[in-house]
Structures are given as structure tokens and as C-alpha cells.
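Below, in C-alpha cells: the form predicted alone, a single chain.
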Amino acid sequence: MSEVGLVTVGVSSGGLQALKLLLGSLPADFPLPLLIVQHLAPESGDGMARLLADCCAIRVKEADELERALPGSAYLAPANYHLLVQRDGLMTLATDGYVSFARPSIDVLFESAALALGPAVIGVVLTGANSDGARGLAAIKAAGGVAIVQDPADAEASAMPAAALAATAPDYLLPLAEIAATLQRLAQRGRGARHV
């Protein structure tokens, strides 16, 4: 198995509670960065990042243009911006058109990560009410990365994880409560040496 250097997460309806549980279960020294797309209304501010930062041991913030993704930190796509990652580990923001009816789009983040880092990427699809993330998770899997999907029966909104399951065979199909521990095992099992 290849080394892992980045976790990408996509979430929509029910996202705040899902992210509170997922990120709140990770230790401050979690050895990988996390890049997160939560579907947001265009006029949303950075309130979600601030709420999550208050309840998590890891650092949580909105991503900035050309910021480097660091271990032990979670970066949320700002409202109305696509979040992408480059081969050098720098994050970029884009105002290109909507993808899967969303900006930020999970597919955009996942596909950029698959292209930039291939097998070094873990993709995680959580609760949501549309199909965004399905195509991107398939791209991560095709590039040799790890695909994790929240069990649709466990999700507040099952459509997004169900679409991901229809698009690709995940490496892990898990209830939300088990995803953080799985990420820690993947990061620690000799697979966290290559960081972005």
C-alpha cells in the first residue's frame, strides 16, 4: 500500500454535526492535513469553521489562497469558492462555475487531489442530499487512493453516500462514529510518511 499524505472530505446536508463528530474525534497531533468541502450558501461567512474550531483538538480554519496544508489542521472551503490542491501541497481557490450544482464542489476538490497526489489521497464522503463527490471519489479510487463512504443507513441524508457507492467500490463503508479511528489507523500504519 502506498503512503498517505492528505485526507479530503465532502459533506452536505447534516454536515455540521457530522464534522463535529469526525473532527472532534481526531487528536491534535493527527499526522495529516484535512481539506473539507461542506456545501454552503454563497453568503455564508466563516461561522462553521469557528464553531468547529471551538470543539476540536485539531486546528480548523477556512482555507486561504496559496496556503500550504499542514498536518493536524482541517481546512474548509470558503463559501462560494471551489477548493483545489496542487502537486506542491498548496491550496488554491477558484470561482469557476457550479459543479454538481455546488460551489464549493466536492468533485472539484477530490478530482484535483487525485490528479495532484494520486495514491497519497484519502477521500471521505459523508452525509448529503445530492450526488456531489461521487465522481470525485471514483477519481481518487482510480488514482490508487483510499475511498471511505459513510454508511447511507447511518447518514442524516443518504443520497450523497449512496451516489458514491454507486460510482465506486469503497475501501471502507462505515458508520460515522468509526471513520476517525479508521483515518488514524491509515495515517499511523506506516502510511503517513509522505505529507503534501
Second form
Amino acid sequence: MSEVGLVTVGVSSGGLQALKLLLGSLPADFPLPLLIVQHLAPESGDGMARLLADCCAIRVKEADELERALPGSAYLAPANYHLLVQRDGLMTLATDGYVSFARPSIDVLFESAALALGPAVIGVVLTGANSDGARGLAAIKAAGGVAIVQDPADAEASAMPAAALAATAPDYLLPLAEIAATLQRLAQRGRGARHV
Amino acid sequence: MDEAADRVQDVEVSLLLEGVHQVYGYDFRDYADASIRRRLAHWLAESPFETLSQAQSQLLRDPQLFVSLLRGITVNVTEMFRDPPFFKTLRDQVVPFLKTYPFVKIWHAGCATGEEAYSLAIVLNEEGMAGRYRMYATDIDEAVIATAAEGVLRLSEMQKYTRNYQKSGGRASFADYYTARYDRAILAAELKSAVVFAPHNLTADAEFGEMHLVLCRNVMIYFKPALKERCLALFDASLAGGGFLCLGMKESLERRALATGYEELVPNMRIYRKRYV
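For comparison with the form predicted alone, would you give the structure of this protein in the form predicted in complex with the partner chain?
Time for the whole complex; same chain goes first.
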């Protein structure tokens, strides 16, 4: 049985609505941190994090450099920075070049999580019109983590979930509305196992 | 990947970084975990080796191979006028102070391929400081320094740089600063004349004397806290009283040892002014 300690989420076009529903469905005491890459224009501020914070029970904020990822909290990658996570649960930022045409890149977050925390990671690919996240989700799977993909038929933009499906066989292929409940089940199962 | 395999990978990373330090003098032992692991994993995937320990034997003997690793693990991505609001603030609120000195010395640490150094030169020249400053632009990687000194950029980036330049308060036409040749943009000689590109290793080398402005943006985000503190101490030792320290937009002096010796010039722009004390 996988031990679960961290949820990573990748989302692109259609992301605001998708994140409102997903994060809005999680209770304040959701036992895991969520690290999120939403593709953004380079000079976007933290407006999206503020907006989501207002409509979610869990805490939502932009990730700061070397900030600890806490349970019941969702952290968005800042515009123009990659977001990574260390084995000790601290988040780091990077200005490496675009990966999969994006910065922040979902692949970077997912790969760093897979490298740092292996089987303790749940990767979630949601709506989007590109293929970022596919390689990263495969890395999470290969490291023993759990892969969840939004059903492309249910996604506002189907390309990104479809690319993820082509890259790896997910553990769960779900409509958006069912993902929060699945995360809660997985989190309960892994609770106390390996916290970050 | 089980715990044991995890542990072996940790050991491999730290042995390799230790070896690299002893053989080549490059110290990545204090680089932040997440980035270095990801980069090593990518380098390994592109290499003929299956594990880092397998690669290590050749890496420590073959300088050419080491250079490919060095390329892989140091960051050399930058752009002109990254964060236009920062450059606008620099132009509007820092340059007026700099203009009060007859001559200004600037250290741009971690300049990579030089785009920010040239951006700064444009700002200074447009604000009437041409001939009144010298900029030392340094990086750990000598090959990158050579590229920076050439001042040749990809023409395809110019549209984005032009937008950045305009948003940063540019007073002229960005096209005046380069000549297009095939797919390259060759930067104007006037931007290069006051910039000295030189190798400098933040993990080992000493400070530069009496600087009025130190820029080190998005370099220390790759370092562990102890190395961050070392760098900040270097910058502090390099800065004259009243001098300015500029960090990346997600970096801050908060909770750092030298925070009390500085005041933030403009909130959220990461521009700090050293107190005279």
C-alpha cells in the first residue's frame, strides 16, 4: 500500500473553475498539503491564490521560497517560477528555462516530488490545452506514487489530461467532481504514514 | 522506489558532489536539494550511465564530461528586463541616488549569459550615467561568461524583450540597441564598454570592494540557507554604506542575519538600502 504525504496538481486553461471546485470541496482539516501548478502569464500577481483562498475552507496561498508545505494548505506556484519540493517538505522556487513550454511547469513540480518523496506522492492532472504534466505524471507513477487524471471528456480543455493518459496508465480516471472525495480517501488511508 | 533505493540515491548524490568539489573545486554541496537532484536526474538520463556512481568514475577523470555536467546543473537562463516593474523601480528610485556619486561601481553576481547586465547598462545609459559607472558581472561558469561578453542574443527573443523594455520605462526604441544578423541580435558596443565579465564563485571566492549597487537575482534560490547567508555576507562586505542590494522577486532579507542593517526601499521590489550606521 502506498504511503501518501503530498498531493501535486497540474492545471492549465480552465484552471480557475476547476480549482474552485476541487479545492472548494476539501475540508479545512484535509490531512495533506497540495502543491499546485496553474499555468499563468509571466507577470500575473497572486490574485488567483487570493481568489481561491476566499472560496475554500483549506488555506490557499502562493508558495514562498523555502516555505514548509503544511497539511490543509494549498500552495500555488508563483508566476514565472518553477515550484519544487524537497524531501524535508520545504518548497523551493527556480528560474530554469521553460519546461514543456511553461514556467511554472507541471512536469518540474511532479518530477521533483517523485524524486523527493516517491511513493508518498499523488499527482493530479486536470484540464489544460497542452501536454505539460504528462512526463511528470509518468515519473510519479514510476516512483510508486498515485496518478489521477481528470476524464478528458469532462475537462474544459481535454488535451492535457489526454496527454497524461497517453504517457501513463493512471490509477484513477475521474470526472472533476469526484476527485476531491478520492483524494480524501487516499489521504485517510495514508494518514500517519509519511508526513512531509 | 523503496526506502533503501532512496537512500542509495542520496548517498550517490552526496558522494558525487563531494568528489566534484575535491577534484574540480566546484562546490555544489550547499545547493538546494530539489533542483540539484532534478538536474542530476536529467543529466543522467541523457548520459550513457545507469547510475550516478557508475558515472562518477569517469566524471572525476574526464574534464570534458564534467563540463557537460556543469552545464546541466548550473542555471544559465535569464532574460532582458525580467520583472519590468523591478527595472522601472530601479530606474525611478535607485538611479537618482547613484547619480549623486561621481563614479559608481556595480556588482552583478550570477549574471549567466549577461541579459540582466545589459538591461542595467541600458537603464544607466538612458539616465545619463554613461561613462560614470563600471559593472562587474560575474558567474561561476567561465563558458557562460564568454557567451555573456559576446553580447549576442537570439533574434526570436527580441519581441518579448522589447515589451519588457517598454514596460520597464524605457525611454528610447529598443531596436536601437541591437543589430539583427540572420537569427541573432548583436548588442550595441555602447552597452558593453562599461561591463567587465569575470568568473567568480559565490561558494568560495571573496567580496568585491566598495560597490554602490549589488544585484543577485534568482541565484540564491538555488542555495541552502547556510550558503545564502554566506552570499549575503559577501554582498554586505562589498557594499558601501547607502549602497543598494537587489534580490529576485521571490527572495527577501526577512529572517536573514543582515536584515537589520538594511531598509527596504520599495515594498515587494526586493531593493534594499544599506544603512550607514
